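Below sits a lone chain in structure tokens, taken as the form predicted on its own.
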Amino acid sequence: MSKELNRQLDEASLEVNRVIDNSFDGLLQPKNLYDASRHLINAGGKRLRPFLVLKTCELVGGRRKEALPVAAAIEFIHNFTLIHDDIMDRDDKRRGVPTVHVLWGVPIALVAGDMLFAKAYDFIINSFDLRNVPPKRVLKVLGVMSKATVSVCEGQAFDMMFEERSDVSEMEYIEMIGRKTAALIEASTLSGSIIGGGNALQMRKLGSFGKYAGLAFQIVDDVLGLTANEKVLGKPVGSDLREGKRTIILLHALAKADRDQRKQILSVIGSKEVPEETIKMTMKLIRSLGSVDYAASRADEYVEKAKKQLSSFSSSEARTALLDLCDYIVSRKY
């Protein structure tokens, strides 16, 4: 990442986080629960989406304060989608800490995850002076909002789904994070460009943006769930293995190995008792197929269409951090 880069994403993150905190003033009860949907927050992450919501701002000539309370309501709508995701997948750290449901149970998860989704239009709602955003562009965002919350919604129970199941293909797993993951960066980028006040052609510039930078997002996320220091990453290494994940990495693997090969990858995946080793070994095959190696290539397809969206923009300082943020999707570590 450039040091540019880096210094605006800490920028922008300490705004964000200002408005976030902000929200959550005042003795609130009950207290376990506000701890509970405040702590993966706390707990820091890369505010990729907000930053997005900001930018796009930015580039169709918008004001950044402006923007700030759809980027704190993307990010609570993100975390919400984190917490619940957490106690699907049985995942017991995020972001190098507990996850939700350990500290504080399934029950309180799924409350704190609940309030986090409701608060996201509280807090959009209440948050905007109407005087400055026509309340039609602040309809417009709440359209998109509840869209891609239903897409994220859809996406997560294809994903289940596929555990199920041997003959997912790589099309169907495109279209499944298409709507887990992409859909909510996609609403990202075309909400800050709606609330920026750009035309239609720019709107679905960004949109289209923030689509194909989210499906790379997500193809990284699953080369870095086999490929990461676990340290690094914040999260057990290996995890999409033993859940069954129909990534796009073992999707390839199973295509290209042979009758032994495939037994032994298909004798790890959804297992949450094969030994340590026998993950290690298993990772190592699915390297040695050139699995990774493809599934790094689709993410630098879908970065390099990403970029192209942005083309017909002018240059500007916000056209090159979201041209910047493209690569280090593809470089990230973490």
The other form holds:
Protein chains: 2
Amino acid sequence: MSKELNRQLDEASLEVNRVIDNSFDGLLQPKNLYDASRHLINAGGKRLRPFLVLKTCELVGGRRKEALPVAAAIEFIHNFTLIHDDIMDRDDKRRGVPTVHVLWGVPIALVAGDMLFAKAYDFIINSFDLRNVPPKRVLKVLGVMSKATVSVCEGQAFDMMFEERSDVSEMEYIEMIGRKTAALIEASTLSGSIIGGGNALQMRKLGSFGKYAGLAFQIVDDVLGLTANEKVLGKPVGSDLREGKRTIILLHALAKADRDQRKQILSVIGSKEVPEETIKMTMKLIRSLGSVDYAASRADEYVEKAKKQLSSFSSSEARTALLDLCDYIVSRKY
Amino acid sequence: MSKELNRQLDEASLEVNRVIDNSFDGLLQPKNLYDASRHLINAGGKRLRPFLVLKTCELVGGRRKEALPVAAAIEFIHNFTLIHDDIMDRDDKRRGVPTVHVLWGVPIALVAGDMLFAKAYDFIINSFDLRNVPPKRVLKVLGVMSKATVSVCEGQAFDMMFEERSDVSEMEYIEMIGRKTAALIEASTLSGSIIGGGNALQMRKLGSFGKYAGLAFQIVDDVLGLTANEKVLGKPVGSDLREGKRTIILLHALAKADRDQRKQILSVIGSKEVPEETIKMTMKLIRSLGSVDYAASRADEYVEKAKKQLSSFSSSEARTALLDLCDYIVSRKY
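Provide the structure of the form predicted in complex with another copy of the chain, given the form predicted on its own shown above.
Starting with the chain above, the whole complex follows.
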């Protein structure tokens, strides 16, 4: 990551974290519910989505300050989906800490997620009451957030259904991650440009930028799930394989494998009982089929598409940051 | 229920169901997710909250048509909370049909609830794009809905926590159901008056009306959970007791019981293993302590408070319907 991007990400994180902290101010009860809903937010994360909201707002000439409540709200929504996702996938760890349902139980984790989602709207609406943003613009942002969340839900359902199928096509996979992951990233860049007062063309370009960057982001996530180690990943290696997630890597491997190899791969996926050694062997096989390289090249393609969307914007600090972020997405190690 | 109220409830139900049906129009995918999210809505329900939205809108002189999207959206939110509530309480039946997680599994049920919630906002925002309602008013309604949902989450968390305690006070119980149940009913009456263009005093009165009616509604629900039979209730008799729910009846009984009686009651609550016969005996004991009558009298008091909020409105069909609804709330048998 470039030094300057790193500095800007840190700066935005600090700012957004302050806004989030303030939003949890006061005597909020019951305490365990609020602790549960803040747990993953506190555990870290890159605040990638808030950063995108702020930078796209700046890029169209808007004031960063106006975009802060939306940036925080989208982080709420992101964390709400993570909490529920972990319940569904029965994941025990995320960001290096135990997941919410592990610490508080499924019922509280479920409600904690719901509350974060409601809070996202509540927070935006209350914040803009005090600002000079036109109500129509705020409504538009809320509409974008809502549509994106519907997409995330659809994507999560597809993701689960795909685990039962062995004939998922790459097109179906792209469509699925477009909903599950890219939709909320697209909503971030679109919201930033709306709040910043961008015109229709700018909004379209920045929406597409987020969509393509989001697709690349998820593909890289799938790659890291297979190649990074547990410490940098914050969750067990090979958990995607164990859960039987139809990642682009797995789809490619299944297509390239001969009969015996296919049999070996299919015997491993979707079973939490498989020993570490077998998982590692299968990961090696998948690598040898060129599937990791293939996925990485697809991620590169999407990042190039994302960058292209920015070509009509004149150069600025915000534009440079967004371009650098694209490079970071495909080069990141966790 | 008065014939006229019955007619109006049916009429409103039909209208709201049509709006809901239209909102699910098109090729929505994945199908099982959408089927799951519609399951409880299709299974019936009185559409009490939509009715309150429509009637309070009319009461302040607004056009019923303008309130319809909000009425449908609040029914979405209500059903989203039911789906998640059933997961948390591990309830198998609701409205006489198997619950969503029983039919589709917990993961899909969880996402189906999330999606309904997102859809509530999406639907309102899209609907008002086509209408002549001022954006500020729409934002205000969305704010009311969001705050109410935060309250519902807090209430559900309190409800669960109370199950672990034997020293819950009646005040704590009222505070809890004020969030868990009354908040969304209050949001319904408040939203109706906002969309209808009510003034500040009207909004305050109608908000309080909803709040008091909602408290009465939940207390009567607790009573019916102990006195109605499974067929009219749509779920097993005594499930509140088995789940250890701290209802006002239970709190009263625990306060009135002598040492042995208290011991008997405490041995039953919160255990799903207790035989039917023991549950029935305990219910009889609780009745004999006057706890059911006590709860019913508290419900009556809240309904009177609710009615009082309407005294400053000049008489109209809408006002009569709301007053009749109050009588129905305390006299209903399921």
